[in-house]
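Take a look at this one chain, the form predicted on its own, written out in structure tokens.
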Amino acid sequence: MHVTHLSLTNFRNYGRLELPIPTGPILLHGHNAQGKTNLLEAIYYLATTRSPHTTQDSELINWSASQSQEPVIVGRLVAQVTTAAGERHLEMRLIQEQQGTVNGQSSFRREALVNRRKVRLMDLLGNLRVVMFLPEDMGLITGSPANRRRYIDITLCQIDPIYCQTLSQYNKVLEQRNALLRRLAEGLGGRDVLPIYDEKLVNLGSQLFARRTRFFSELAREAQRIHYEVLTGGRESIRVNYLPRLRGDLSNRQGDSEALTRLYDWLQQHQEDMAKITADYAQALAAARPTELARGSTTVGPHRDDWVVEVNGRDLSSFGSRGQQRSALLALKMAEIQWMANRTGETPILLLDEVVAELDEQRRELLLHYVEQATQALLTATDPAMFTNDFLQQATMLQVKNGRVLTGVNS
């Protein structure tokens, strides 16, 4: 898999850019602030719908197009790639309205479209896969349960659209429970919906438990061998644990964290018995309900769940050095690359931004050997001389100044 040309049209510092890419290492070089960050932004947003960078869509809009006085401003971001099922033409529009604001504020909604025909969001997920590292990918390791759910849900969404569309109803069934709780909570409305909410929650939300605790169950037995046989020469030992909020009485990373485990042995032994999993969390769920009417809030379920990295026992967040911590990251990343080329038969495209300067002599010779063998990789860098002349002389050289990408090395 691999993009054949890339256009963007108002996104970010591009006015407006045409670009054929090639195959293998691409390096992007150039100083800061120069546009470089946003070419891989463009094509991971085109393969996940999201920016890693933000999460206001109506700021990839180029400023000066934005600041005009057009009724309508549209964005472009278009790809075209190529697949072993073929030809892909992948679009997404962002469009800004002026006019008919509300409350002085512009409307923008975004469309997708497949071989230029419109698609739902979700159905642009898996045309393109995509596998970045970003220097503050360390939150991952030390930062909140919320972006290691967001990094769960956007690498599955990439692989498993039955994954993705369960988790779009779960998230939609989950706001309206919430808001009856809300209401309950003040005294308002009846309980009589809530069993029909409490029934559509166990059944996604069970769906998701075990869709998780598989990705997890591949993905750590991959990262445990890259880490343990690559990284360290046997000297330690990482695990990745899923912690399913499959119990109300459990709290993540404060004191129950074995018990979580637990759970994640329990459903990787019954991964694939829908029954078990669903009985035991409309039991758990029903549990919790006293909790959840005087808190006006869902406190069981998959929106809740968080994941931890051990090294030799011990929760890598708290008692890890930060080189652990690099080397566990690093692990855990070419454990996604693995997985996805096993689920699909196609290396991802790799998205590297300024992260070979953040590591050390080995871990930089290792994440390049990955580079070197994939379809595709794009890397930015201030100052290719950190590369090796070996690498130099493999990689495609484009130097970006000032939203325009030239070819070479020289500025």
Ligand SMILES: Nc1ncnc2c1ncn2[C@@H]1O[C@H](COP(=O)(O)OP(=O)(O)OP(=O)(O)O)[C@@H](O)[C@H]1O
Given for the second form:
Amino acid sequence: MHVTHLSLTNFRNYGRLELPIPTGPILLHGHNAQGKTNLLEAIYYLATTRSPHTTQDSELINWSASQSQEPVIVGRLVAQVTTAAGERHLEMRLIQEQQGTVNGQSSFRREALVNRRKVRLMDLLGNLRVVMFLPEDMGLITGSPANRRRYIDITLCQIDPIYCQTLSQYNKVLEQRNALLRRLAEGLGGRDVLPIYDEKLVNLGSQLFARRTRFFSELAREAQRIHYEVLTGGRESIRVNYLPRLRGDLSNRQGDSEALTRLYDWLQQHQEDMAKITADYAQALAAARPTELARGSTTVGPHRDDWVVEVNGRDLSSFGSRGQQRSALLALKMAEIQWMANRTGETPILLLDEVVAELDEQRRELLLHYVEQATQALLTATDPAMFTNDFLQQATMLQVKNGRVLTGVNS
Ligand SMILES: Nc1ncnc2c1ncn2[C@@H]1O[C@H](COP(=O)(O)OP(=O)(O)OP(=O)(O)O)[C@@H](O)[C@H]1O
Ligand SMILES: [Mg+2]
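Please give the other form, namely the form predicted in complex with the named molecule, since only the form predicted on its own has been shown so far.
Now the full complex is given, and it begins with the chain already shown.
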């Protein structure tokens, strides 16, 4: 799959951009703060409906446009995509409306279109699939569980629409259930509706547990293979472990992760047996009820999941060296590409932001080898000299300068 054309209007520092994009590797180069990362972000946003950075979506609209006096300001991202299933025209609109000139308040909303027809935001997903490499990806290993859950959701949503829909329903039920638990904790309201929420939560949550289990089994297998065979020459093996919160009395702390891993093993054995997962989850929820009533929040369920990478049986975030963490991360990302290709029959588009600079020569060559095999890959760098001659000969060079894209190295 690949993008053949990208149009941006009032997106970040791009006022107006019309960019035909070739296949193969593309190197976006240029000085700092010119718009290289913003270009990758635009493609990522069309694929996932999210920014890779935790910015507010309204921040994506070009600042000078959003400060104008116009009653409606629209940022637009449009991509023409070629896939094995045919051509697609994808569009995302970021709409800011001034509500009253007196207090300067404005509202923000988004619209998604596929082949020029309005669709739910969720239905944009799956039309364009990407794997992104960012310098801050290290946060997946060393950062918070919320980071890692976000990674699972964004990755799975790109290829599994049912997962995405279930997740959104689960989050709604969770919110309602938490509101009820808070009221009960304050001594307000009756308990009679709680079982209704419990049943919904358990049915939706069990689907998420099962789909995440399948995802991790497949991803872990690829990551393990790549890490062992390709990255460490048979010296080190990694394990990617899903830690499902299928019990309320366990936390993500070190001591409990063994018990959580056992729950993952159990889920792997029973991932096809939804009745069994549902029964187990319902039991765990019942056991957690006194705690949940006291705390006024839901303690069992996929919204509290986590995952870890282990090297030689130890948690990489606490015991790995920086180099080991970097290798594991690279294995994980390469596995993600392979996993998507296996599941969909097409290589996703690769987006690599400044990551090549961080790698040693051997890992750099391995990564560039992957990049060269992709149907389309966009890379950014301030200095093209860090790339191999071989790579530079294959790549299309595009210079990014103050919100414009120029072809050729010296233009
Ligand atoms: N909503 C916005 N409107 C206008 N400009 C923006 C907006 N959001 C970000 N910018 C600006 O866009 C510029 C380019 O950002 P970008 O991150 O793409 O640069 P870059 O070329 O990747 O630079 P670097 O090499 O430093 O990574 C930055 O100066 C940033 O302040
Ligand atoms: Mg950048």
